[in-house]
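There is one chain below, alone, in structure tokens, taken in the form predicted on its own.
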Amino acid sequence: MTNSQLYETIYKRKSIRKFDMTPLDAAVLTDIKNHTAEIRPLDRKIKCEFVYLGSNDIKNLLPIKAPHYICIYSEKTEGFLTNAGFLLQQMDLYFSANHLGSCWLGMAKVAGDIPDKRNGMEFVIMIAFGKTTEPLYRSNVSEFKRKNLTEITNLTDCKELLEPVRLAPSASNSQPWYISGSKEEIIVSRKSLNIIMAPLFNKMNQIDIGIALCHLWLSLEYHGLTPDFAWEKVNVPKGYDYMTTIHVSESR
């Protein structure tokens, strides 16, 4: 499975909330623990685990049940949430390019005799996965519900590259990231939460954030660029947290 393949498969993606609850081969579990292995951290000295579990193993509060899930832990240190959402948005992509279902879940939680942590490491958040009994694809672009272009950034000659930001999936589809700087130093900030939306949406909208950073690092990849990640406190428009900074190379 290369980048290339997971930022067509950007244009297409939705969540799946109706699965098809026959478990699958396990050859097909082995390669998805194998590609696990090979995707990219956001940031590579947070330490983090994978953990995949069934459908008897995790308790969820809304009612979507599905053969398959996939956990990550990870220490907790500054960037881990952001970290997180960049790491399972390349199995997101993963699933659906290689035609199975899968679906982002916020308020599910680990159950049983499986531990909320482990290795020294919280459990953060999961995503089920599985075969669908639904349309697995979006037919054009015009299905997805987001904000206009303008509406997340102020960059003008962006629109190419940017667009599968736009497109990123967000809780309550909140949309919370802003992209300013410039072609050359994107800086990525995170729309403030006031008093009353900060304890509920302040984790989810950090994995948000990583969940975009994701398709926008495979976005710059895709159209032959390198993109290097760094952490400034650069000042960025009013209203918004700063998250990172992308030093933006041409590819050699």
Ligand SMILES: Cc1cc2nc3c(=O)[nH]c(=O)nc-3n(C[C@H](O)[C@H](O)[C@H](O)COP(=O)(O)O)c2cc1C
Second form
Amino acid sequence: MTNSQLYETIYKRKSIRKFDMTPLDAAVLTDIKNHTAEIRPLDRKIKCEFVYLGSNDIKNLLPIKAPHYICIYSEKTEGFLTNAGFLLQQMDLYFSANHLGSCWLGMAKVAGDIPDKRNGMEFVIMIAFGKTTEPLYRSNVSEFKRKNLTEITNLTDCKELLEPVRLAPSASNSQPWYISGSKEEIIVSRKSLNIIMAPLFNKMNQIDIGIALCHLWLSLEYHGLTPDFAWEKVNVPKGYDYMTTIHVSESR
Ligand SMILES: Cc1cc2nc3c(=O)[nH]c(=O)nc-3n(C[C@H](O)[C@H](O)[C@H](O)COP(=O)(O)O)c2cc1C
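Next block, the form predicted in complex with this ligand, ref. the form predicted on its own:
Below: every chain and molecule of the assembly, starting with the one above.
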């Protein structure tokens, strides 16, 4: 699976919530696990682990049942939620590109004998995956329910580069990202939350930013550009909180 294939999947993927409960073949699961070992983190210093569970090992308030779940456990350090979103979105795209259904589950928890802490890390979030009989893909970007590009950026010369960010999935489809700066120095911020919304969305929106950064990275790479992610705390538009700066250079 190449990053170009993941990039192309951005334009058609969708969340799948109805699964065929037949477990995937062992060989398919092995390929998935091998792929997990290859994905790129946003911050290599943050210790993470992936754990694969079945439907008896999780509890979810919503009636979404799948044969498999991939969970990410992470060290709880600066940027860990964004890093988790960046990592697992690569798996979401991988599932879709391999004709499997998947859905991020922000409300689900590990259950029963499965510990929510392991090796100094804590459970962060999971994605349900498996075969589906539902249509896997959107046939046109107009089928994505998303904000317009002008609502998520003030950059006027980056339409193609930023379209994958616009199409990124987010918890409750909140789309909290905003892109400013310039084509060479992209600044990513997220919508500030008020005291009522913060308990509901603070965690999820940081994961959402990681998802958007994954799409932006794939887009930059697809267009022959190399991103260098940095945390520089520069000014962002009013109503947004700074997340990341991306220094963009031509790939050699
Ligand atoms: C961090 C995160 C958490 C999510 N949690 C849930 C969830 O608990 N239940 C659910 O049905 N969908 C969940 N979703 C899926 C979103 O509702 C979905 O991505 C969004 O509405 C956009 O739709 P699309 O993925 O089909 O493009 C979650 C998505 C993200 C990114």
